[in-house]
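For reference, the chain that follows is the form predicted together with this ligand, supplied as structure tokens.
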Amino acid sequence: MTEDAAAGLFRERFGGEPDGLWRAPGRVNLIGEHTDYNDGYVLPFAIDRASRVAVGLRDDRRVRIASTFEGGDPVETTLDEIAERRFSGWSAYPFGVVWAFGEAGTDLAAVRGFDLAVDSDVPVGAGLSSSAAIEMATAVALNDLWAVGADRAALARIGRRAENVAVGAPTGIMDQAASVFGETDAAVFLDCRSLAVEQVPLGFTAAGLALLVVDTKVEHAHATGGYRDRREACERAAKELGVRALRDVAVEDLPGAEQRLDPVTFRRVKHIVTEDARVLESVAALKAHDTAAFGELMYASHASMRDDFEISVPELDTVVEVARARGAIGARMTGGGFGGSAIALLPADDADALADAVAAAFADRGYREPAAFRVTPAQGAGRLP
């Protein structure tokens, strides 16, 4: 899996040269869950795993799309039926940018078609975002051949109405910021409300840490019904207790909501405005090179996803309670919840360890075989050289 598999491909399914390759990193949140969608914070980092297409223009209206991942058939179609929204399967993800950068306000009408080949090494639904991955390569894409001059913060709106589009998630910013705006060794800062960005740096590998993902190999067939019915659960509580969203509410108000919502409603609640509080406190933690205080956030921050807001599942608890038993600094959940992947923060030297104890626990219970992979936080989006 290199940029080489994407210029190869191009080169067999479309024949020539691409003009260009370009790359876009999936994405690890270390804290902050269900917060952008209720216009608060969140800190993932852009790991080294990407998206990669190679990308030549054409000079007709014609759009090509292949992938590594898809068998390498291309999809065809062009520009105009793109304008008209139609498209399904694996390529809305690269033509919903397109019809992204439309609403946008580029003229679709007035750019070239182009054919596209795509490879990844993102793993697909393991909850590091492949989707935002391959949006926001195409995006840095057709942003530098058409000239279009979107910043960093437009593409990853472009990239986030492709995903609600194509997939019809009414998912947040998060994962296409993380992707635009990542940086080798730190976590990207965002407050989802005004997409201001502050990179922080990390400085894992230099403390001898690793970031350890364990993908539970959990998918559940609610989990996107389980994401859509905590959204209305947030929307409707910020309209009872009259705020523009939760993000809002302070900490100090929690005693005040609690008399005014149901319980579980108010358990949503709490989830989030503790959450956007942990975040805010990791990145003071982080700053001042406390990894034990912000082990102790991802702790707490699992604790409340499992208890509050009731998005874990039994093998992601088992990742965070071996995790802790084994002396992890800390442990959560990461995604969306109802399945998909947790990290732990722990000495590189143990990380092996630990993978081979949850791997055990999963057979004592009965799980699936997870997989267990370290990340590194990584460049964001961009071209190639």
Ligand code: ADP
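Switch from the form predicted together with this ligand to the form predicted on its own and print that structure.
The next block holds one chain only.
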């Protein structure tokens, strides 16, 4: 995919030239899963796969959107209808961002409508935040064209609001924050309560390492099902334990929590509390260039998600098992779970062999053929030249 795909679609569907092109990347999460909506810590990075939008302002209040991945005529509405949350389907991602700008204080009665064409090479359903990429590409474009002046943290909040309310997916803020705060060759260490950000240099490429993503092709949907159940369990547990969020429960508090909670809820709490600790330990390990320690934390994180939070699936477990057996430094599922992708950190020269070994294991077990590809930390959302 190139920037020309979005611009070409704009010309084809709307005529004329757009006012500009903007991009926003997807993300992988190195460690820190389901901790974001618990006010905890996460360590993702923006990847070198992104959504790109071509946008042109109109002289009326109409809004039209088209995409390379949804056929048919453009979806058309008005700013007034969006303000009333009258939209559905895939259009909820860009239209939800418009609505969330209004919720955040932008006067939708005072701005102009627009045409928007979007193209993306972030795999859908793979746990790499394809939805956040669309949201944040739309957000940075409108922030520029409408001269809103929102900073990156505010844009991340707008994206999260769109995802939670307009789309109906009960996710935290990690995906949007990774997309806007990403920097080349660095991970985004994010405190999800304060939105304080620290860039943690990774240096994987310089060290001869690669991060391999294996998309299991098991699709998930965050707006329904297990993800929502896990979030509700965490919120109930925080209330029972008398804390604002599970971020406020320390590892040494777990024995007491176990006495107060039912076994299933306790396991959910145990994952969140220990995962927050693993994020902090991971940041320290990466700063010390101790990739071996970081790799063991990745494996421990996966075990916690598999056994305590129960969000893994056999395909994800298979990727991690094969990666460990073949000597990968670390591996874990990434994203919300119930499908999607797993990641493995390993010497770059071994990446292709691992991809082949995982594909063979999937074939032996009767799973769908996976897709494997390398990702590198990329720059966050912004306008293209």
